[in-house]
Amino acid sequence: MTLRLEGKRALVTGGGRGIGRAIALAYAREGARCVVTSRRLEDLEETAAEAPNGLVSAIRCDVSDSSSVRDMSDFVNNLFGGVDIVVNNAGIHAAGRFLDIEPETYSELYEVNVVGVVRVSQAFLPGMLERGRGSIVNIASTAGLFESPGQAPYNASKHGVVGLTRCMALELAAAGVTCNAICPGFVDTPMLDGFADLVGAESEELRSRLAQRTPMGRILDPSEIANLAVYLGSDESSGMTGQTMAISNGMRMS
């Protein structure tokens, strides 16, 4: 059996729950040898954990402070001696009427949802470009392609994520390097937890209400976005940038 990412090298950052996790498992399977971060060192162990023969390294890494995405980066490349992949998964939510969310909390989701991405792909882009190839995977979210009432600092910054991903994909095309993003619509992961406390409903009952506004009637399981992710990490996909995903159970079609 063909191994679709065998012999590359990726990082997955948020790779310690939900999509991440399931991204860096699915690279492991698939061949690749993963780091994965977040601020979490105990969820990274747990990752490292479960994936098949040791492909899967851990580091705790903060992508909203640079010192330590470069300590992170020094151990990558240490490690692995550059990167294939980079998968920007970290991010972090708030919810809640418009005028009542303080301009702070968009600082800090802009922080670690948009200049996260900057930092870590900055980290590691002059190595792909000095190889001539690589792939940048940014999870974003069906928020950063149209609107939603109570989440305006999450959609902000997944749309400042869409924005970002078509940028840098239009100038690293000509040196071999992709760039797509993957837009999520609701997903099964913890998230979806700290969601429903947010606006004070059950978990398992707000996971219903949002099943039951998508046309396939359920929400997402983490693997499904890892499956898009592996396309995009593998050589399949050497022809594709610039791109946002929508995999929402058709409740987003463009």
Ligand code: NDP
The other form holds:
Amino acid sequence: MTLRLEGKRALVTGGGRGIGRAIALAYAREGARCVVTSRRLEDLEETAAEAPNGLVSAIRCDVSDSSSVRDMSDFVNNLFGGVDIVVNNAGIHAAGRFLDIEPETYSELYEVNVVGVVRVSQAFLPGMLERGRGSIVNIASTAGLFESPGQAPYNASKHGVVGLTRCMALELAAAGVTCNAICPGFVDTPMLDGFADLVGAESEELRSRLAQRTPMGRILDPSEIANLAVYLGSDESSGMTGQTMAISNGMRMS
Ligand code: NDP
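Having seen the form predicted on its own, can you show the form predicted together with this ligand?
Up next: the whole complex, starting with the chain shown before.
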């Protein structure tokens, strides 16, 4: 049986838990060698330990820090001789009424959710351009496609990721590098626990409230996002670029 990512080398930011962990494990199951990064090495090592055949390696990196990204990309390029797939998944959230959120929160989210994508992509693109192929997969959000109540800084940052995806796709297309965005709805990850804390709700109560807002009446499993990330990292999607694909239990229909 041919694996869908056999021979590919991938980098997944924010791969220590949640969606990033699910993507890294799915990539490894499909035969890719993968590096996961985030700020907490313990989480990354747990992801690596769950992966088949030692295919996932863990390296600490803060995507909001240019020198940290440079050190990480030097290490990964030496380890693998370049990467074929970059998954820009690391992200942070904030919630609250527009009038109550300080402008500094917008800068903090922008640094991680948008400029983090820029830093990591720029670090790996020269190699991709040289080889004339590569896939960049940005994890945006349905919050990057339409309004979401009480999440202005997060919503603004994810609209930024969607815009960035389209501009990168346009500039990279002729060089054989694709860039697409996945826009998940509500996914069952530790981010929802942080969301619950921010709005003063119990985690399970928040999950049930969010589920009720979707036509399917449930929240997503991280593996459902990983399935699309496998497709976008594989040669099966070689003709697709600049797309923003919602997996949202029907919240976004187009
Ligand atoms: P989690 O909070 O569960 O995981 C986020 C990951 O990002 C962690 O590994 C975290 O590790 C890492 N991270 C955060 N800040 C940084 C940083 N500065 N540098 C490097 N890594 C960082 O979130 P999810 O798995 O839910 O989210 C993953 C992505 O999916 C995010 O971009 C999120 O916005 C998006 N998304 C999530 C949805 C959901 O409902 N869960 C819905 C739509 C989109 P550490 O803190 O150790 O650095």
